[in-house]
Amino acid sequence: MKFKIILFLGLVMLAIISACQSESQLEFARYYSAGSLVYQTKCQNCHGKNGEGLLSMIPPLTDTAYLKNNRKMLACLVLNGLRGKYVLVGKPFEGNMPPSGLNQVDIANVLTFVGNSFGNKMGTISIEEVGNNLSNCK
C-alpha cells in the first residue's frame, strides 16, 4: 500500500515538474503553433513543406544567416511581398511574392514559426516587434 502511494505521489510530482514552463516558453509555443497553421495555409504551397523553395523562382527559408541579418525587414517582406530580381543564399531569384494580406498577429506567428523551423533558431518574434518593424517599411 505504501509503495502505491509513493509511486502515485512520484508520478504526480513528475507531471507537475514537467508541466511547469515559464511564461516565455508558453508564449513561444503559442506563437509557434499558430504560425505553423498560417504557414501551412499561406506559405507552404510556394515555399514547400520543409521551406525548401522552388528552383530559381522561390527562395528557400532555410538560410539562417539571411533571416537573422534581415530580421527587421522580414515583416515588411511578408506584408508587402517581393517583386523582381534578387540574390538570396548566393543564388539569383526572379519572381513575385504577392502581399500576404496577413495582420500583425499572423505575421508574428508565421515569422516565429519560420524563424524556428528549417534549421533556424531565432526565438519569438512578437507582435510588438512586428509592429515596430512594419512602421519602418519602405
The other form holds:
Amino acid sequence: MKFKIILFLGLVMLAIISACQSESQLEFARYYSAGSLVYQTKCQNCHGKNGEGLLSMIPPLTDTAYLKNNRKMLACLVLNGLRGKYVLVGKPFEGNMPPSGLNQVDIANVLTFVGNSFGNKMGTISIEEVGNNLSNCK
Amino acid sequence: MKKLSLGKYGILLLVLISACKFNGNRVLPILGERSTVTRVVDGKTSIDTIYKTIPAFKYINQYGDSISNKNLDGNIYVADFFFTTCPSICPVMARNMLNVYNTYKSAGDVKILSYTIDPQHDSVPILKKYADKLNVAGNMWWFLQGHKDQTYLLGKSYLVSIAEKNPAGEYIHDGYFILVDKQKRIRGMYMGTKAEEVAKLIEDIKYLKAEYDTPAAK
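Moving from the form predicted alone, what structure would you give for the form predicted together with the partner chain?
And the full complex, kicking off with our chain again.
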C-alpha cells in the first residue's frame, strides 16, 4: 500500500515537473521518446543496445565528434544507407548499411534519439532540419 | 495476493522438480524424430530407441579447407544458418554467437558451424573477411559454404526452415542456434536473436560437456 502511495505521489510530481518544462524541452522529449522506439526496431539489431556497434563489422554511434561534424549528412545517411570505407574511432570500417525506408518524421525522431544518447549531445534534430538536409542528398 | 504467490511458488517447485537431475547436472532432452527397434538378444526382447542424427555433409570453411561431418567427431557443436549480407537478424545473431565463441573457444571439444544460405555471394574470401570483422580466428568457429540444395536439406535435419529470397532480396530464415552432441543428436534449440536464450545455450553446453566427463556416459 505504502508503495502505491509513493508511486502515486511520484507520478503527480512527474506531471507537475513536466508541466513546468518549456515548450522546447517538451518538443525534445517527444522526438527523443519516439526516436528511441524507431531505434529499437530499425537500428538496434546492428548498432547495438548501447550504440556500441559490432567489433569491426558495424561502427559504434559513440563517435561524438564524427556525428557532430557530419550533422548535415546524417539524414541522407539514414534514408539512403551508406556503403564504403572509412575510419571511425580510429578503426577502419568497410561495410554496408542498407537504406532505412524511414519517413522524414521518423528520421528526425531517431536522429534526435541517437544524437542525444551514447554520449552525444546534439539537441533536437527537427523535422524541418531533416527536410532541409534531405533536399541536399548526393 | 497470498494465494497467487503460493501458486507461483508451486509452479517454480514443479519446474525445479521436473528439471531432472543427473549427477547434480541437468540432462538435456534429445530432440528430433525417433524410432524404435525391437531386438531379441539371448532370448530376451529389448526395445531400443534410435534417435535421428545429423547426416553426413561436406562444405568448405573460411580458410578454404574441406570440412565434413568427420571433422566434428569428438566435438559438441552449435550450428546456425546465416548470410553475410543479411541486414536484419544476423548482426544480433553474430553478437550473441560471439558470447558462445568467447566462452568456449579454448574448450577443445566445442565448435561453431555457421552455414551460409547464400553460397553464390558468400565465397571463401568473403567468409574469411566476415570472420575477421568478428575477430574470429583459429578453428573453433567455421563459416561454411556448400551447395545450396544440400544446405536447404541439411536445414531440415537441423529442424530449421530456410526459404528462397523474398522480393526484397532477403532470405527468410529463422535464427535458431542448434546444439548438437558428440553422437550428432540435437540436444537443444535456442533463438539466436534473444540474449537470454543464448545465455541458456551457454549454460546447457556446460551440462552437455559434463555428460561426457562422467564415466557412465559412453
